[in-house]
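Below, in structure tokens: the form predicted alone, a single chain.
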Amino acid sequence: MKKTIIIANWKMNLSPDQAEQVLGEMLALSPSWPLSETSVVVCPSFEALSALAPQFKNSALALGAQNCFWEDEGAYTGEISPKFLKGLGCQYVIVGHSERRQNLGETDAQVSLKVKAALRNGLVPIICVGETFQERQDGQKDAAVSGQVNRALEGLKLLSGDELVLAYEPVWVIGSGQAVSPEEAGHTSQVIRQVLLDHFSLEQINSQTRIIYGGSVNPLNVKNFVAWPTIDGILVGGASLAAKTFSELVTAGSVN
């Protein structure tokens, strides 16, 4: 059985000093977490990555980044190299988050390139997909999510040792405090799994991919999502910014 994965996305929050304090509090609380059953990933802002990276080396927590570019190095002002992230100690990287799609015009084609770049550099891409409120109102939710997954994986060969995380985050619930029902999240995870079957073998899907949910998850509702048989974990935003709240979430969300 796959370990549940809980991913903290700190977004553009916490100064480097604040991030160091919150991580220190998390590490102090982490011995009580059931980490034999749950993997925990923390994705700080880029300003804090270098300072925090050494603290992950001797801990059970994994370091992740919030984005990367699709080339390893070169004349790409302001971009983030997946090669350098790997060298820094990152194990995971978020790609295609809806806030980047909406605010920065990130396209499905760019997300696909980033997925390949992450895998090429030994990083696990956390591929974010989700429908807008208008797509939902128009009855196009499943089609929108399926299309994003298909285009993100276009031309991808999943090699031995590669891993993928597919994160379903409905755009309209992020930061709203209103999560979708576990039943709906479970249905959408099955839609994503069906798309994966068009790209990979069943053995690869079962051993090398995870499907998770994100969007207004908190310590009170997390268990309802991870208990769903086709949901392998969660992606957490606001509830990960305070160590005590996140610790409660990890404990509640760990599948026994």
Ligand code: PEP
Contents of the next structure:
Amino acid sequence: MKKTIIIANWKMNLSPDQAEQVLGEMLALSPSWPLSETSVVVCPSFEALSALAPQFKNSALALGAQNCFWEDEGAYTGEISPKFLKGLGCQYVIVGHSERRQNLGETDAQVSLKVKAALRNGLVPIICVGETFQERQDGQKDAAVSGQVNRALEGLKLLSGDELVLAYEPVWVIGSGQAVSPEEAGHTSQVIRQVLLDHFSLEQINSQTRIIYGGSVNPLNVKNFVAWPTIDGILVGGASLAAKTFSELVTAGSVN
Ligand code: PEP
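The form predicted together with the ligand, contrasted with the form predicted alone above:
Below is the whole assembly, all chains and molecules, this chain first.
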């Protein structure tokens, strides 16, 4: 059985000093987390990555970044090299978060290039997909999600050792305090799995991919999602910013 994965996305929150403080508190709490059943990933802001990276080296927690560029290095001012992220000790990278799609116009084609760049550099891409409120109102939810997954995976060959995380995050739910029902998240995880079947073998899907849910998950509702048979973990924003709340979430989310 796949280990549940719980991913903290700190977004553009917590200054490097604050991030150091919160990570220290998390590490102090982490011996009580059931990490044999659950993998925990923390994605701090870029400004904090270098300072925090050494603390992940001897810990059971994995380090992730929130974005990367699709080239490894070169004349790309302001961009984030996946190769340098790997060198820092990152194991994961979020790509295609809806906040980047909405605020910066990040496209599916760019997301697809980033997925390949992440894998080429030995990083696990966490590919975010999800419908807007309007798409949902128009009855286009499944089509919107499957279209995003399909385009993100275009031309991708999974090599042995590669891993992918697909994060279903309904855009209208993120940061709202109101998650979708586990049934709905479970249904969409099946829609995503159906698209994966168009790209990869069943064996690859079972051993190299995870489908997770994100959007207003907290310590009280987390169990409903991770207990759903087709949901392999969660992506958490707001509830990952305070060590105590996140610790409660990890503990509640690790009980199967
Ligand atoms: C996110 O933005 O990835 C997210 C899941 O945020 P929140 O948990 O705050 O809804």
